[in-house]
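Coming up is one lone chain in structure tokens, specifically the form predicted alone.
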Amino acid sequence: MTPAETLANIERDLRASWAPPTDGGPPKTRVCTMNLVVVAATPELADRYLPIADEVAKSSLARAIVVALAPDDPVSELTGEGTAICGVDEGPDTCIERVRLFAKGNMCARVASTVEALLVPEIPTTLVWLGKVYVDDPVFVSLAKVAQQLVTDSEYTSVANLVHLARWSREAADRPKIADLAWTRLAGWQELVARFFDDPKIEPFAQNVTKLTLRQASDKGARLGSEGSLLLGWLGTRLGWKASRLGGALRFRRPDGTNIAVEFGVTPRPAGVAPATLSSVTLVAEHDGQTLVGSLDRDLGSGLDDATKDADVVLWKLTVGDAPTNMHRVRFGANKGAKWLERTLRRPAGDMALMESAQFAEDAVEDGILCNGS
């Protein structure tokens, strides 16, 4: 099917999405304050976050452009389908849209101008690239320059791509700004690190760490994955750490050149938990005397369908010297990609703290990092 002719099909499926209903009910009202478009490089991973997509669409007031990819099917083919979906702010007949395309072959080299016409004009759109992103690639490039703003899940490739994705960015004023979803499911574990050092007498301590523990979900020998590393960034880059390399073997130093030991270990990954995934956090620092032991272990798979749904639950606990130890349970909220897309879309783009901690990252662990603790 050619791109015009898959241009008329969606358009008459949306036509007929908004006809008037033959019960005489009342119209269908059309919503739109936003263009959703994602990208995924597989059809396989274009099934998965449909629903995700939708259910974004839907508290963003948003027309969803839903393309999944297959360069090397030897079929060359564009085909798509469009639809109304309603109940939109609880009203049943509030609707917003949401169209579906599929590329085989070299076809995928002109989705974009299909994309671009299917978009709603004059209001922002935001680009959802699941997947390594290439900065040559003509289907990426062309979606670009459309978009104002680049949503990425560094999980789907690594922090390198992620720096590369925004160095070119930063290369030409119209291109868009960069956000990253391991960046924003990284916000909780950023905020109860920080709440270690809450407290004026124990701040002090967060200039002399003297150890660093990082645990991910994963097999023994598997590489550190993003959220990991991008943590490391994030601490590195707000205490001023440095890394160096002695012999071979990766340093990190504390502004005043003394020696942090940092681990990396795995935990046993239960199934439906994404490959590497952050599970455990545990910071070591020596002040005045006295030790801080500060941990966030997660319950990998609180969050799953047959245990506590609405819960990503993280076991927080500081100890300061011989004083008891101050323990609750956090909990995060859904662990699901429909709200992690969400909140990524509400915070700002080009957020340089993440480009800091994405170049830290990079530096630091540019040889590949092996988790292999137990």
Contents of the next structure:
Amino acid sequence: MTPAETLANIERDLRASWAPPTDGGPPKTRVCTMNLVVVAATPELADRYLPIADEVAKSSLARAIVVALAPDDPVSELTGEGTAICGVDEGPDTCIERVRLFAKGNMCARVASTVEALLVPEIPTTLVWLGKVYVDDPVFVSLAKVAQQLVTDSEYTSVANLVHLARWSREAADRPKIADLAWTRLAGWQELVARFFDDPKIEPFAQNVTKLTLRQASDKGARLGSEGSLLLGWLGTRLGWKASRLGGALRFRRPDGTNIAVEFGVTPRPAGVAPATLSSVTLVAEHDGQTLVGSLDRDLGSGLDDATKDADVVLWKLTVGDAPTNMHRVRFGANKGAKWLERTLRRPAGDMALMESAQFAEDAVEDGILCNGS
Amino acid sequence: MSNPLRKGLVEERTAAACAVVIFGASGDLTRRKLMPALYNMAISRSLPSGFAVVGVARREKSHDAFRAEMKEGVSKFSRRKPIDSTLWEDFERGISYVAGTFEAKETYERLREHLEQLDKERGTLQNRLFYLAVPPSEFRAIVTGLQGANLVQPASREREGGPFSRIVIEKPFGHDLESARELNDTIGSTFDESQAFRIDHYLGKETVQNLLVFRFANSLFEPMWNREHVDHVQITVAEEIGVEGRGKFYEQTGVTKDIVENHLMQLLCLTAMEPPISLAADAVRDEKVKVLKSLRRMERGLVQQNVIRGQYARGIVRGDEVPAYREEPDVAKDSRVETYVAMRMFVDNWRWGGVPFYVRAGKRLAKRVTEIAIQFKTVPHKLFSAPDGGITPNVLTMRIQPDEGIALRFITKEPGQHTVLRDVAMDFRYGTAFGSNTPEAYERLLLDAMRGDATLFTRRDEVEEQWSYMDAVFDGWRAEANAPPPLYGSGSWGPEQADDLLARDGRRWRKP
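I've shown you the form predicted alone. Could you give me the structure of the form predicted in complex with the partner chain?
Below, the chain from earlier opens the complete complex, with every other chain and molecule after it.
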């Protein structure tokens, strides 16, 4: 089957989905506000991601195009199917469309033109790339041309890849803006850490941090994950820290030259919790003879019954000098792939803070920091 | 904002630490709206870490009893169910209660001591948001009590970086211009206008806020948003329900004071206003005031021609038989209070000169709907013939509730050999596009008040301009010796006279 025939079949499938019902029932209504193109490096990964793509397409009202690539397959072939998925917004006859494409061998090079033909015009297109991105890969380059936003997950690639990608994105105005799922997962942490210094009287402590401890859910000796690296980068860039080496050992200094002790520790990883998930942040600062200790401790796997197990409660705690400790708990919300993608789609892409934080983390972390503390 | 970690943060809609003090804490509003809104703000992490809610009311009650009442209210009325027990545990630790009459000095002394204690224990930093969930008749006593106990910081202290004191009041903001001025003077005797937040919960609705975005972020419509292209505007606030046990209240207000003077006038302002120079609170409110000042005042003799009242009689709503207004509890058998009003208004300015704004509001109407419909002029030359002899004009409808969204009606050709024209609608539904679990109006408004953003609150001069316009209408009604309003069947779209109001201009009401 040629790509043109595959395309014709998909279009026929989609048209059939919208044909008036023969039993006199109500016609289906198509809703579509964006194109969501998901590209997976393997068919297995595409299969695993399909329910997530469906859920996000339903909540964001997108035409979802899920592409599975198998470039090493000896057979060159492009197959696909289109279908309507109904039940959007509790309306049984309100539907979105989903297209699946499976490209094998050399046909991978034709995927972009097929996807382009399937895009709904005049609405934004987001490309979700599952796996490492190579900016000289012609499949990526041609798909990126039709997208305004590119979503990756640096947890599964690397902060270095994110930095590389951000640089590539900035080189030309028509390239898609970058968003990162790990960065979205950090948003709650950032907001809660910022709260330590909201009180104008406490704010001077922000420039006087003496110690930072980051913990992640992993075995001792594991590399610091993307969430931890980006949080470190975010704190470093916001507070003007400088990273340097002394005899090969990593040092962080405040703008006034004072050293900051930074520790990277681990906590046990309960079943179902993703590796290197950030689990705790503690900041210590000294100002005017007083000590501030602010901590966030994530109760891994404490989610509500109706959510995945890592929709967690976080204990926010702040002690300043002799004042009573202020503490309360918050919930981060379900840690489901679909929810994070949805949130990412609703945040501004090309966030400068992400780019700066990634650059700082990459400069500091380079080939990886090992979490050896407890 | 000087906290360096707040710079560039995407999710930065949090408020400064504060204590919210609710006067009238035993009332329905606290249980149904305010506490569920605060709880939902806690869930969505919009509340600051230093936070407390203090209920103030007459009845003696322990903190625990008050917390239990509030938990029951939140369980019933929160948009998020069931209640998250882990988070509720922390949230309720910040809830407390002070008993006392609003007239007694001791109430405020106790409140002051309690708030000082909360500053130490909960880090509320002396910031206070006083929420008056009480009838306006109580305002004076409360404001005087707060001032007497030194509970109100001057606005200048906040401007210098000190703690804030703000007051939130609920409508009605008076019952005529004189009483509105009196009320404003009462508030103004203690609070600066920048510290006063008059809530009109309609302004907290997403679709109302979207009106500004729709008008001023799209280049398509604004060039046509004027007398050159708009034939007329219809604004409808229709309810299916009757007075729902609020007969006593309604006998004193009627639909004009309950809905038209505030919600409907605000919708008109947002529809007719010029682009503000910025989204700063006063820039937006300045433009709304200009609209109110441009409203053509009705001289006594013109009221009858331009304003139609009605009162609901028995009828059938959604298949159920319902009683007449005069058969409702606490309503006089010969009541002349209007439950429906339709008006023809004009905004006498360059943009809208000669364009009528037809507005109507009523209870026990055929359908619950709030919408703004812009009807455009018909094409200058009729190229196509249509079976009904004319081409229907384009209509742009902004639905505020239910099914919030925007629809554009236009004409298209039916497929086939002949040129048959047909109306079709492009329909955008907010809930479908963005999900339906959007924050309640009170969540948005409480957060804005805590952050000191007054854009969605009504300013003193707005309230007074609204009453100034409506007073002329009431004067006209008085001149008619308060003739009884015509009756309309429940479940209809109002009295026939309202249809005549438009028919005289060769127009008709929409049936949304």
